[in-house]
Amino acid sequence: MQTEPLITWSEPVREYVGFVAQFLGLGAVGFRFAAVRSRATTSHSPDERAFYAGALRRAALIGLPAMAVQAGLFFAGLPQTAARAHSTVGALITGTLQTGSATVLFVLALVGLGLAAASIPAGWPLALVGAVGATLTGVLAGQWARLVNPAHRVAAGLWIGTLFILVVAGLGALLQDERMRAHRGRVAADMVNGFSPLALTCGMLVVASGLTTAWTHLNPLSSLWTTPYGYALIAKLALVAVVFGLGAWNWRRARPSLGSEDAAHAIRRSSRGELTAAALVLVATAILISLPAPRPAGAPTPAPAPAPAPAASVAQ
């Protein structure tokens, strides 16, 4: 009898695109809203109100499609989820808070960021409602103990997403912008500084919700080094404990040195190694979640589940 494998490694591929969807999608948004802010309109330089126009822009352009992913990875695991549910599609969008509510929100998200991709400022906060909201409508049915993983989704995107839009939106497109040559050590200076209290409160609650995930899953402790799931915990631990080095390196050596050309150049550099790092949790947490989770000793085996739902389903 043929052994059935432990993991279909089309489940991390499918989880790792909807990572990486999502992160772009909240990352351009959190480049919206903590790196740039106001300065697009308020900016007393015409060159500097021109780049920061088109940073937003570029950002816009980079999680338009990205949140075109996400609501297609939803919108294509509604059948299953209403299949599970013995119902329609249309009776789940119209029938169900959680569900409707996700569309909605989709929906709204795509039509902020094409606003915004347009250079309409009006479509930032509706993309913002939209990207965050549509993570997290598990609350809209009342289940705050599921609120833990879209939380943590949520605020990993918001500090690794927003830091990826930085790099290439703006430090990117900033050192390369010749109009720009007398402004880039501040205005690289001010895009960083408004980042970082983003990503260290981020920082905090992906530590927070991620202990808490891992703790209701290792179940025994032992797991953690007995079970496949335990040695990919382990691994996506190790990867982000780089992770998290190389930020503090960001916060405290980078920032502060902040003003000239050279050091724009030295921490787009720097956060490079942290996105590659990041990359690679993302690779391991796809694995993670793909893997069954350890049972307590004694517990009966459960009967094969249905395929999971996208990483942006409401089944999350």
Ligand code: HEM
The other form holds:
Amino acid sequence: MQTEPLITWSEPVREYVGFVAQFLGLGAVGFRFAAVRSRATTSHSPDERAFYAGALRRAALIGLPAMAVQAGLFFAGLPQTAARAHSTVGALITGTLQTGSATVLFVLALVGLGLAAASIPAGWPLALVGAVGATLTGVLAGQWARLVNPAHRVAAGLWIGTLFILVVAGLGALLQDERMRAHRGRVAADMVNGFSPLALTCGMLVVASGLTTAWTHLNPLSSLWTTPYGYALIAKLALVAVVFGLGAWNWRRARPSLGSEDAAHAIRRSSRGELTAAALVLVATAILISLPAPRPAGAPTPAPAPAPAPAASVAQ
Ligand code: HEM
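With the form predicted on its own already on screen, would you show the form predicted together with this ligand?
Expanding to the full complex; the earlier chain stays at the top.
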């Protein structure tokens, strides 16, 4: 008799693409609302206003295609979800609160990021509501218990995604912009100091929601060291420790010394290390959630699951 493979490798690849797309979409809005805030319009220096406006445009231009990929994965999964519910895609969108609102929120996020990419500031609040809301639609179906994973994703995405946009669209551009030569140290400090409270809050939420979801999945607890799911979780947590270690370095050591161009270069370098480790955390996570979750001894073996729709994890 042929045994079922433990993992179908297309699944973690698809999950990984979904994670990256979601993190970049959330990162764009995190950059706008935490790192830049209102400085694109209120800064006294015209050079600085022009720099921030350019940085926001770049952030939106990264977030827009990422959001399009995320929405594409969601809509591509709908026919399968509809088939499972013996329904049609149209009926799912118009007749179920969760899918209907996810659809509206994706459209809102895409329109918002499109406007922001065209330098229309009104796009950003729409993008914020759409990008965050689309992930949390499970709660609309009254499924509070199913909010933990999406909350984990939103917190992780806002933290790591914003760091990515900050490094690429913020610090990277700042350190190349000749008009900003005299202001580089201070502007880098402003953006990093704006990002820091978001990173701290999201870091704490990631740990709280991560521990909650781990506790509900590790059933019994010994499956942490006796099952492939547990091994993948241990590998993930080892990588998570590196991300937190580098994050703590950036927060406690690199950030307080900001103010000069050299310090801006230094924090960009160490942030790249943090991002590399976070990319590996996502690889481990994509494998983790593609593995069968542990079941208590004697629990019935679940029927083989249909190929998972990426949308399922978005709207879960
Ligand atoms: C850098 C930090 C972290 C990042 C970027 C991250 C990212 C993610 C993402 C994107 C998911 C997928 C959620 C979903 O399917 O909707 C996930 C799942 C998970 N995370 Fe994390 N996470 C981090 C830290 C942690 C921590 C500290 C824990 C604590 C134990 C944890 C435990 C878990 C578990 C158990 C799952 C799997 C849930 C399942 O099987 O459905 N994560 N993580």
